[in-house]
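Given as structure tokens, the chain that follows is alone and in the form predicted on its own.
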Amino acid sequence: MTTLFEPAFAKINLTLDVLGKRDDGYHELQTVMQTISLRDDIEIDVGTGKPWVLKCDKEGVPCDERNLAWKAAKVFSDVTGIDLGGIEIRITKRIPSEAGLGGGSADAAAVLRALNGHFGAPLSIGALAELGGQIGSDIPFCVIGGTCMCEGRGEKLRVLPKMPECVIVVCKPEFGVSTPELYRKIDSVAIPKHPDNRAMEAALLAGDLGKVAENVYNVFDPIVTEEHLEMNYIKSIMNSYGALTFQMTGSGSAIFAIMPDFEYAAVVCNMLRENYPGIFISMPV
């Protein structure tokens, strides 16, 4: 038996677009995603040679055949040929749930890269993320990580220019968003103002932290916020204590805010700790 260990990072959404609803259901997107240092960690000890477990320490999360991270470690066991030898997931879960963040996407391509590298890499980084697609939208994008344009329903990738040195403030407030529902509203709307995803991409480019900031923008924002005020609230406090900008990550309901230094993260979240149990300092990676 061998145990294998991998990080699984967050994602936050730089910019989020929505193009439109396909024939096939989906809805076209358009995104700049970026990882960042909040992770779960995973543990897998392969050739267990008993019947397949998956534990989580914390509770509400399925730790069954319905876990992303165990449909990656079917596929990837299918799609290769190879037999696991029966194997043991372990989560230790930090990136909140219902969040934005693709916590059960970044646990599931956390999955592929260990077991990939431990059978000596049969599939390329390339093959893996497509692997990934097959079971979940954000997983292509978990598995290559860092910046990337990501397009389709999520799965087309296009890596960019790091994102500058920053520190960003991750606060997740205590209801979720039915991202289905969310979409069902989008589609009924017209959307007032679209991020501008090739500014977003001269500013990477230019490696500008500032002009980052400016181009932030995520269409589901404003629904999400015009139904639960108190995002509001944590946006004025990230606002008063020098965010340079703050927006909420994918579908919500967790807001991020880009931050100049550590010293001013460190504030935003002693104000809002009490009131925000799930805040979090993290970096991009």
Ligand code: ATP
The other form holds:
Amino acid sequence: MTTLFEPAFAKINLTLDVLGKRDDGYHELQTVMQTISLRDDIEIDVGTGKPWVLKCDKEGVPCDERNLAWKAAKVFSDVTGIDLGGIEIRITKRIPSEAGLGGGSADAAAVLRALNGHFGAPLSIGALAELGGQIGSDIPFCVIGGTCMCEGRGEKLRVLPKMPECVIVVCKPEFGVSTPELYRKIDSVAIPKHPDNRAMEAALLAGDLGKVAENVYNVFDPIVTEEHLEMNYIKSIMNSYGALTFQMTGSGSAIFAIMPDFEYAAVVCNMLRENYPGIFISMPV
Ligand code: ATP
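Could the form predicted in complex with the named molecule be shown next, to go alongside the form predicted on its own?
Below is the entire complex, every chain and molecule, led by the chain shown above.
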């Protein structure tokens, strides 16, 4: 039996645009995604000789075939024809759920990377990302990581220049957001403002953090903020302590702030921690 260790990094959406609804019911997206250092840890015992087991230290996360990490191991085994000889997956969870931070997707991607590495890379990184797309739209990005422009349902990826070094504070309010309901809402209104993805790409190419911050925008942010005014409270604290920008990530409900330095990030955390225990300091990776 061998034990594999793999980090599962969260993502944020620096931009998120909805371009329209497709005939197949999915939405056409254009989003710049960024991996951050907030992470779950994945351990996999391969070749246990026993039925598959999945353990997670956080309540409420399914510990069976519904877990995206389990699905990833299954699809990897099916597609490569490799018999895993029994596995035990252990997940140490730090990424909050229903946050827009892609926690489940990150775990699945980590399993794909770990198994592919262990078995001598039977799949190229591109093929592995594509395989992840069979399980969830954000998994291809989580397999590749870094900074990417993601289009289609999120599965068409283009690697972008790395985000400039900075400190990112992530704050998860208690309430969750129903993603299908959010998409229904956005279908029923004219989107008043769209992110400028070209300007974001140019800012990344120039390595200009100020311009990156200027172009952070998520079309879902105003919709969720309108219904949950506490988002404004969190943002106002971030703003007071020098955030270059602040925005909801994905379909929420976590908000991230790009901070000029670690000291100010620590102050924001101290100010918010009492009411919002789901607060983290991280960096782009
Ligand atoms: P996203 O950013 O993709 O919208 P999310 O914020 O909704 O993700 P996830 O952590 O991906 O949060 O969890 C969404 C749901 O998926 C959970 O409520 C849980 O039931 C299920 N789930 C399946 N696998 C996992 C996993 N490995 N970790 C967490 N949740 C998982």
